[in-house]
Amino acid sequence: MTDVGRHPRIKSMTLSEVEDVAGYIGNFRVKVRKKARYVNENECTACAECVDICPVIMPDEYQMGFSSRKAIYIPFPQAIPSSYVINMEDCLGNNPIACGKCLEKCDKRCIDFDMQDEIIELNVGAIVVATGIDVYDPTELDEYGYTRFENVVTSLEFERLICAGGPTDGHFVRPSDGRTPKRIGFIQCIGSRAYKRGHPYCSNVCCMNTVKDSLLLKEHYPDTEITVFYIDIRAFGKGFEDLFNRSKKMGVRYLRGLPDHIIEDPDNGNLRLKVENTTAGRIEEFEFDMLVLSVGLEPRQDGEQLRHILSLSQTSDGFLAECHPKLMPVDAPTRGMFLAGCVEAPKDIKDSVTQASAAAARAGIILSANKIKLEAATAVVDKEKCTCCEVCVPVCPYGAITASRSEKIPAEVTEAMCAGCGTCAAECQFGAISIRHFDDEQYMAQIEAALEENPRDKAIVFACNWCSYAASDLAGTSRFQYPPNIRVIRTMCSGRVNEKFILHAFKLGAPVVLVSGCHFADCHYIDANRWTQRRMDRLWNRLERLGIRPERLQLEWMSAAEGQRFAQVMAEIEEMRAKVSRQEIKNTKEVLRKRESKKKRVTAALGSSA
């Protein structure tokens, strides 16, 4: 961080948060709130005289509460700028002044209790999101006694206890009595690979962090007895298996099985537990001086707010979703934004640095270009048809459409922000929006071509380009068998499927229509598939009112990796198709023809009266 602070072309804004982001690739406008430090960072020399006189003592968050800090402090040794900051929630000198001792002690008059937050607006060409992660709080796992037993600590607290710059100056002691522990147990997967309490995913770094910690202990305290309780040791990185074997050779015992309950001995503070050794097939009892809970990683608590500000999408586990896991692993779905580090998924330092370098390179390409190349599939508004209803404005997941009903300003699309999902075109009731290369006439022509011969023997499937259509490709390359009479029509997003496409297919004699797309949390276009769900709900109700079985319109979510599921769903669609009788298809066609004729008469009557 010191190098960052000294770099002439890097502007570091600490104690700041992003409040709003507008604009598009190459032309972002970022509003940042720089919070008041109540200390002039340019004048402060970090002499620490204000700290010595401050009467307030609070737990030090950086040292995980094992030591204390004052109300005026430097958050951590490498913090930039190297000046003090006042936490006004702790300070006694807030209005009205009850203390003010630091103000009197500061000879350079750096302290200003009247300092206010500052709003700064920045114009930037690209944005890299690298906000990191939080660690799991194991308090809810009451069986492990965290917060009840002093000698049960998390892996992050353990790191502070063994750190040379930690609260004990690198002397490893247990919290209850300050003695050096001789028997230490590590419990893996705390908050990870759990479905009821915790998270279902693997946090990636926990196993090797424990291996590293065990090696450090063995090197500095060779007589320490260390036991690691685990489900599976995942040492997949370069050189990781060697470290794991080295740890075992140094005497660290690895036992496959997790304890179910921990009891503290009130006389000496030792911890007792029973565990099923699943390798040996027996119950074993242990007593430790100290237990370390290897806690997993989880998305930041404030990540949801940032996600909405930046118009980003997230995966089912809460981390931010990349544009494509293989082809665009650092690009966010919103053009001009990139992801780095654990904001995208749990990863170690090496992977974080690699991804950060890739994100910087991708951002550099944008900043060095004179022009930005866009995909041709973008939305176009016919302003003569537009009624300024503003329906399309909230639909766009990227905020690319602006309109004003009150001022009668037709919809306008910022092409640099448009990703071409087509949800706006599907929601527009007046046909005022079209998508280049994916317009309504093309889809209608595909439906008509598919149902030109023997329509009763065909099933129409609208497939999202990024997930369900990719799943159909995977089903083919994996040689999964599914009925040959399925007619797949590719859309960029399930949100592009207009109601009239489905009704047109039914009118031409299609027995069954399937709309398929990404899972809710994995939408390539942030949340466009949620509009698909709303549209299908409306259409099911309309079909029921028209006397058409709603079951003939199906909606399925699947990922690009679910080729087998695609084949299974197609088999189910074929079974459903076989149960639709000729008479039912005939009645459907008649009902829809009458509906269309009535609609034309109403339109003609309105036109003549106007």
Partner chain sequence: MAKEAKLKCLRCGYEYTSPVSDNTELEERTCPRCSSNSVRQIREEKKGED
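Having displayed the form predicted on its own, please output the structure of the form predicted together with the partner chain.
Next comes a single chain, given without company.
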């Protein structure tokens, strides 16, 4: 961290917050609020005279509240810049009656109570998001008594207690009486792999962190009795199994089973628990001097705000989604942005460093390029047709469209930001947006060609390029049989499927239409397929009002790996198709033709009256 702080080509802005990001790959404009630290960081030499005189004593957040800090302080020893900061919420202020002692004490006059936040605008070519994670707060798991019993600590608190730079200078003691504990229990999966309280995912690092902690304890205090209560020990990384075995060899006991609750002995602060040893099939009782809750990791509380600023998507666990989980694990879905570390998913230091190095290399490609290849299939607005209704603006996952209804400014697409999902084109009711190489006429022509002969025998399937179309390919290459009367039409995204394509297919006699796309977490265009689902809801209602069975319009999310599922869904679609009668198709065609001619009459009337 100090190296980064000193590096001539790295500008680090601590105590700063990104407030807005505009622009596109190679050309981002970032607005940063550099918060006032009330100490001139260039002049301050961290002599500590101000700290000594400051009368305010607050719990030290870095030491997990096990020691104290002043209102003027350095957050942690390695913090950059190495200068003090005043926490104004704690400070008594510059009113001489109230305090102002640090001001008097500082000979170099570094302290400035009138310092204001600064807004700094940066132009950058690429953005790496590495905002980290939060640690699960076990307060809600009251049965473990984290808030009631002093000697129940979290793994992070344990870390501070055993650290040489910690509040006890590395002398490991328990909080209630300052004695060195002889019997220590670790309870794994606190807030992880839990569906009701906590998170359903595995936090990845807790097992090995406990193994490491147990070794640390055994090395410093060989007589300590350590028991680890676990569901599974996940020691899958390089050298991890060895470490786990070493811990067992050193006498750490691993017991499969989690205690249901903990009782404290009020006389000595010891902790008692009963646990079902699920390997041996018996109940065991334990008494410990100290218990460590191995807490899981969770997305940052303030992550949502940043996610919106950067137009990024998240996976169902709340972490930021990568562009592709296997092929582009470092790229964010917005071009020019990259993810590193736990902001993408819980991971250990090695994985974080690997991902960060990859992100830096990926960003370097952009920065060193003279030209950047853009997407060929992008949205184009016909300004004559655009009514400035702004419908296309919020549907763009990349924020690439601007328009103003009040100022009558037609939609404009920043092509460098557009990824070509086509959601805007599908949502535009006035046909004002088309997608290069994937325009409406091309789709209408494909639908017409597919239904030219014996339309009653055909089912139209719209498949997105990245997932469901790939699934159809996989079904083919894997020789999974599916009915031959399926007609697949490729779109870049399911969000591109315009209502008029579907109605056109029904008008031409298609018995069944299926719209398919990526699973929500896999959408290649951040969240474009959410608009598909909304549109489908709208369309099902419309079909019902027109007297067309909504069942004839189907929806399916499939991943590129689901070739077998593709074949199975096609068989189901074929089954549905066979049940649509000639009369039903005839009625549908009639209804839609009438609707179309009515629309034409209205348009003509409006045209002649204008």
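Take the two forms, superpose them, and find the largest set of C-alpha atoms that agree within 1.5 Å; that set is the rigid core. Predicted, not measured: the structure shown is a model, and the values here were computed from it. Positions refer to the first chain, counted from 1.
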Exercise: are Lys385 and Thr354 on one rigid part between the two forms | no
Would you pull out the angle in degrees that the smaller rigid body rotates by relative to the larger one between the two forms?
-> 10
Core overlaid, Ala459 C-alpha shift between the two forms, how many Å?
-> 2.8
